[in-house]
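Taking the form predicted on its own, here's one chain by itself in structure tokens.
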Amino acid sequence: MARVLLGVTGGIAAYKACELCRLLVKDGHDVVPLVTPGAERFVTAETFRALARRPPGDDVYLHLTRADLLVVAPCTANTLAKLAHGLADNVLAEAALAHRGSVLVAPAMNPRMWAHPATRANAATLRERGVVLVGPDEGETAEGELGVGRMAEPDEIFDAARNLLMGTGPLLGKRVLVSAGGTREPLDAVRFVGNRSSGRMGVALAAGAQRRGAVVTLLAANLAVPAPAGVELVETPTAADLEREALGRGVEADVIVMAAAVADYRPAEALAAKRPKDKAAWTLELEPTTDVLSALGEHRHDGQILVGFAAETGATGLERAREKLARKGADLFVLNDVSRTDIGFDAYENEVTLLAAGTERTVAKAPKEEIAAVILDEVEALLLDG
């Protein structure tokens, strides 16, 4: 039996938390309801105490004792901001600051509030800290608007909570190798040929896989963002470095996700010292690098899942991604348009098309952490099918 802190905040979806409380208790857990004053406008704290079967005279500091899981459902935009910024002006917020176990949050709010950059930044901050977000779902909200903002259904939240408590899921214990960033190919001692990849997408994938229980190794090619805490970090600044580490470490991996933007060409000859500037032209000869993904496809072992990324521009990008999927031996390809400034390289959001054998689907523009979650869902489905 686990101790679960159940935070309920002020939204009409508070009534759904009653069912979530019942499911947690039925599963044998010790549930401690933490009902904010705003939530009591919809459902009383006494209702949750009855559902949680709390004895009379509970310790007034029970919210500060050790717990295995903190669930906040529904989580309003206001409470989401408090959690992100460490505010502690009610019992639930105090509990969140003191809590050292897993955290699961189910946002619920008006679609325009969920879409606001401040809310998305708060959600991204929580994900970076390892908080699991479930939802929000798309549909009609209480005020009659259509959009993304409805709280996820209680059984979905319960399943996510149970996975966190029991350590279950297809990625649990799997060895996952992720590459991130953009390689830089030296021209001389100070100059290089490179690209604008920040590594955000790969880092989000590594963090997401780790939260799902995987043992993660991150091949980092000149990251512009911090690597997730707890993953094995291997610096791979050039295409040759990434090739060596990917092929060497890929042998033991259950899942390989090649999100890094690996240079297709490198200078045929790099100068050991800095080339001084003069009035003469500098003509460069570029030679192709090894296609690391194709090499991984050739050497993959039975049951291994291989995911590639296609950074394309223009209307023919989808056709090129289809060709890469067929040619490189990957199970899944992620296509993104790097010609746009609002998604792709060095952006906080992305919009991708997922391609697998016989299926294609577009994932709408969203923070890269949310895109990573969708990709990892596909990886888990492939593991189960395998």
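We call the rigid core the largest set of C-alpha positions that still match within 1.5 Å between the two forms. Nothing here was measured: the structure is a model prediction, and the numbers come from that model. Positions refer to the first chain, counted from 1. What changes on going to the form predicted in complex with cytidine-5'-triphosphate (CTP):
The two forms, fitted on the rigid core, differ between the two forms by less than 2 Å at the CA of V334.
In a rigid-core overlay of the protein, T76 has its C-alpha displaced by at least 2 Å between the two forms. After superposition on the rigid core, displacement of the C-alpha of F42 between the two forms amounts to 2 Å or more.
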The other form holds:
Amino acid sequence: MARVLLGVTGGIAAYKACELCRLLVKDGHDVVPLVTPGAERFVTAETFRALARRPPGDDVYLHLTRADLLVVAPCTANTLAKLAHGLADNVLAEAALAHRGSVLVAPAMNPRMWAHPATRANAATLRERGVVLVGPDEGETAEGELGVGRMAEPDEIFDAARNLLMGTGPLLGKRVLVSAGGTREPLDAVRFVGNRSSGRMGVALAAGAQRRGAVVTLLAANLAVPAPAGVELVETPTAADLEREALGRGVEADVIVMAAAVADYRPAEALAAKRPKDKAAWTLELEPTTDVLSALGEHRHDGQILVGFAAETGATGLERAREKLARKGADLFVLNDVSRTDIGFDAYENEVTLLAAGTERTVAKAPKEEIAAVILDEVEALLLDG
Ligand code: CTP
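Right, the form predicted on its own is done, so what does the form predicted in complex with cytidine-5'-triphosphate (CTP) look like?
Now the complete complex, all chains and molecules, led by this one.
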């Protein structure tokens, strides 16, 4: 049983923290709720005291300095700033300064507040300090606005809390490098050769690895979906950018997942200005790019796990994926059929076959977050095998 300080701050999502409190208590932890005055506008401290089964007259100050985990959910922009800057003007902020264990934060705020450079900087400061951020998610806020700002679901926060408390998961503290999205190769100042990858699968993998306690860097190639809050984000719009960053950062990584759709060919020459329209045909010459995964396979260090994706169409896909697994020097290949519109490219769901040396298994159609969890289970098994 661990002691968990549960900070609840003032946002409409505070009611969802009741469920988080219940899950933590059910899991056998000693939960000390710290409900800020701002949160009391939405929920009562009494509700949390009851859910946490705290005795009447319990003095929270006695528990603050020896807790295993501090969870702040929901965490408002204001509290995020306080945590980043070390302010201590209420019992939660004081507890955060005195606390020496792990910290998990689930931000929840208006999408414009989350996008503000001040909030971005505060989130980055916390991340650098080792604080794990879960969410915020994309969706509709209480005010009816669409965007990124909604608190992650209680079961997701609970899973992240559990991983931090267990402190033993094979991915805990491991450096994981994930590439996601699709590269765009410029033709001129405004046009490019690209592909339909949204980055959803890679983002789900990055978020999942982070929840398992990994230190995640996401190489983002033109993502159509928001990047997870807690990861280090490196923009890699072209195959050349991705090659440079993957080979440079790959040296340090324990796990590399190449989920990005990297262009195999790029225009041999990109015009600096926009090409004006005329009557003549425009003939392009495309030159091959470096196969980043193969290059990573050649330079890999002992114990490093390398995962590739095979975007195939039709019945010969499996054979081709087997061949790629061997040729590119990867430990695991994830095969998906990009000829179907219900899965794979730019879809919410996926159905994949996982190929490793001598083993193959099909994972039934499921949301990409669930597919990501199965892939990460496999990565963890490979890490344990050493
Ligand atoms: N990949 C890469 N660098 C490239 C192209 C692809 O690192 N220039 C990686 C992808 O990220 C993916 C894997 O290689 O993990 C497989 O990509 P895919 O396009 O399916 O295979 P290719 O090797 O390009 O083979 P082909 O196009 O002939 O199917």
